[in-house]
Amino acid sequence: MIRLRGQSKSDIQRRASWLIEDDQLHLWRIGLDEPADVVDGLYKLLNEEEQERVAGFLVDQQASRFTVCRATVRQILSSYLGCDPQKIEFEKGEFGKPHLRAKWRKQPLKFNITHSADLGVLAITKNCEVGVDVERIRTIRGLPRMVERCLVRTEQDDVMNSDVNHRGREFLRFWTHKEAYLKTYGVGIRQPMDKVTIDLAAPPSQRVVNHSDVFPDETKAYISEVWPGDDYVGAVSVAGTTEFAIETFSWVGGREHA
C-alpha cells in the first residue's frame, strides 16, 4: 500500500522543471480546503471554461474545492513542463478523460486526477496511461444494493462477510480499484463495474482477473492500493504490467507544505 507522504513545494522549487523517468509514477496529495485569499489567487490560473464551471456551483465549498483542484493541477504540471500554468491547454478523449494538447506533448506526460471531500490526488507518468481514484470512507446508503450492482459474486462475498462496521470501507476498496483501472483506459464508470473482477490479495500486476471484454483488446494494468490519509481509501493504475518506482509529494494551495 502506498502512503501519500512526500516532498513539499519547497523541494520542487530548487529545480527549473521536475523530471520523471519512464519507470516512475509520481503521486501528488492535494489539500482542497484553503483560505479565501488563496482560492482567489488560484482562480486566476483557470481558463474561461473552468471559471464558468466554478460559477455554476450552487455550494461555495464545492466551487472552492474545484478551483483549488484544477489550479493546482496546472501548477504541478507546469513544474514538469517548465511553463506558465495558465498557458497549459487540455483536450478530452472520447469518454472525457483529459490529456495535454498536442503542443504540450514534447515531454510525453500522462496524468489523471481524482478528488473526494477535502482531498485530491494527481497521478503522473511518462508515456504510460494512468488512472487514479480516492474515496472518503463513509456510510453508504443502500450498501447491499450497491454491492450487488457493482461487484461480482466473489467480491460481494468478501464485502458482506467482513465485519459489519468495515463493509463500507471494503466496498470502496473494490470501487476505487475498478474505477482507477477503467480511468486508465479512458472509459471511466461508463462501463459497468460488475464487468471487471478484482483480486485485492493478488500482486499489483495481477489484480485484474477479468474485464469481460469491456475493452476491444486485452488490457493489462499494474494497480496499487493508495492510502491517502485517515478515512480515505484509493488505488492507482498504470497500463501494462511493469513495476513502477513510486514517489509521493504534497502540494497545498501553491504554498510550502508545513
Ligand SMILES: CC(C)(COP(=O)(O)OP(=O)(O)OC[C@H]1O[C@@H](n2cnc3c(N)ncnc32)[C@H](O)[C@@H]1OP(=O)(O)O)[C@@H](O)C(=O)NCCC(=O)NCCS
Given for the second form:
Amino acid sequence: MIRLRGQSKSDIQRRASWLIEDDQLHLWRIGLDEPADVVDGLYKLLNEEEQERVAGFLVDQQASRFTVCRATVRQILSSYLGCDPQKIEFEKGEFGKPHLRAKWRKQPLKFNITHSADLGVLAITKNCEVGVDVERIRTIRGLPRMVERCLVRTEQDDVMNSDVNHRGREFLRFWTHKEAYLKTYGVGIRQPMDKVTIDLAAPPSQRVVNHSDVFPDETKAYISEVWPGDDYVGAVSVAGTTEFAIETFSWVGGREHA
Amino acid sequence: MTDVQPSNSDSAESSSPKSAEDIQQWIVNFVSEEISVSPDSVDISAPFENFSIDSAAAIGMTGDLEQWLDKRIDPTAVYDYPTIEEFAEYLAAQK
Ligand SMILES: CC(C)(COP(=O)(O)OP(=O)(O)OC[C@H]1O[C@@H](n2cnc3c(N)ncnc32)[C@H](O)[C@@H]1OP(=O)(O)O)[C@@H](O)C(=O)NCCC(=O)NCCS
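Please give the other form, namely the form predicted in complex with this ligand, since only the form predicted on its own has been shown so far.
Once more the chain from above appears, this time first in line as the rest of the complex follows.
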C-alpha cells in the first residue's frame, strides 16, 4: 500500500522541472482548502471553460476547491511540460476523461485527477493510461443497498462480514479500486460497478479478477491501494501489467510555481 | 400532499405512479440534503455538475429512486438526462 506524504513544504518548489520515466507513477497530493486570496490568485490560471464551471457551482466551497484543484493540476503539469500553466490545453474523451491536447504531448504524459472533500490527488504517468480515485471515509447512506448494487457476491460478503464500524471503509476500498480501474479506460461509472470483480489481496497486476468483457481489448491493469491520509482510502491503476515505481509528492499552499 | 422525502423510500406507497413534478421534488430534496443547501436554491434546469454530486452519491440517488418508484433505472441514465428537470421527465415517462 502506498502512503501519500503530507508535508509542510511544497515539493514543486524544490525542483524547477520534473521528469518522469516509463516505469514511474507520480502521485501528487493536493490540499484543496486555501484562503480566499490564494484561491483568487489561482483562479487566474483557469481557462474560460473552467471559470464558467466555477461560476456554476451552487456551493462556494465547491467552487473554490475546484479552482484550487484545477489550477494546481495546471501548475504541476506545467512543470513537467516546461510551459506556462495557463497555456495547457485539455481535451475530453468520449465519457469526459481529460487528456492533454495533442500539441502538448511533448512528453507523452498521461494524468488523472480525483478529489474528495478537501483532498485532491493527481496521478501522472508516461505513455500508459492512468486512473485514480480517493474517497473520504464516511457513513454511506443506504450501505446495504450500495453494496448490493456495486459489488459482486464475494465482495459483498467481505464487506458485510467485516466489523460493523469498518463496513463503510471496506466498501470504499472496493469502490475506489473499481473506479480507478474504470477511470483508467476513461469510462467512469458509465460501466456498471458490479461488472468488475476485485481481489484486494491479490498482487497489483492481478487485482481485477473479472471485468465481464466490458472492455473487449485492453483490460489489464496494475492497481495499487493508496493511503492518502487517516480519513481516506484510495487506489491508483495503470493500463497493462508492468510494475510501476510509485513516487509520492505533495503540493501545499496553492502557490504558483515561480 | 404527496410524499416526496428521499429518506422515506419505503415501498408502501410505491403502487401509485409518480408525476414528473413529484419526482422533480424528490430529487431536489435529495440534492439539497446531500450538499446542505435549501431546496429553494436548487435549480432544476442546471446540470447536476453544478451541485458537485459525486459518483457515489449519484449511484445512491438512483438506488433510492428505484425503490421509491419501484422500477429499474439504468444507472447511466443520469448522464443522458443531465438536469433534474430532464431526468424527472424521463423517469416519469419510463415504463
Ligand atoms: C468522473 C467519474 C469517473 C468519477 O467521479 P467521482 O468519483 O465523482 O469523482 P473523482 O473525484 O474520482 O473524479 C473526478 C475527476 O475525474 C476526471 N474524469 C472525468 N470523467 C472521467 C472519465 N470518464 N474517466 C476518467 N476520469 C474522468 C476529471 O478530471 C474529474 O475531475 P474534474 O472535473 O474536477 O477535473 C464519473 O463517474 C463521473 O462523471 N462522476 C460524476 C458524477 C456525475 O456526473 N453526476 C451527475 C449525475 S447526479
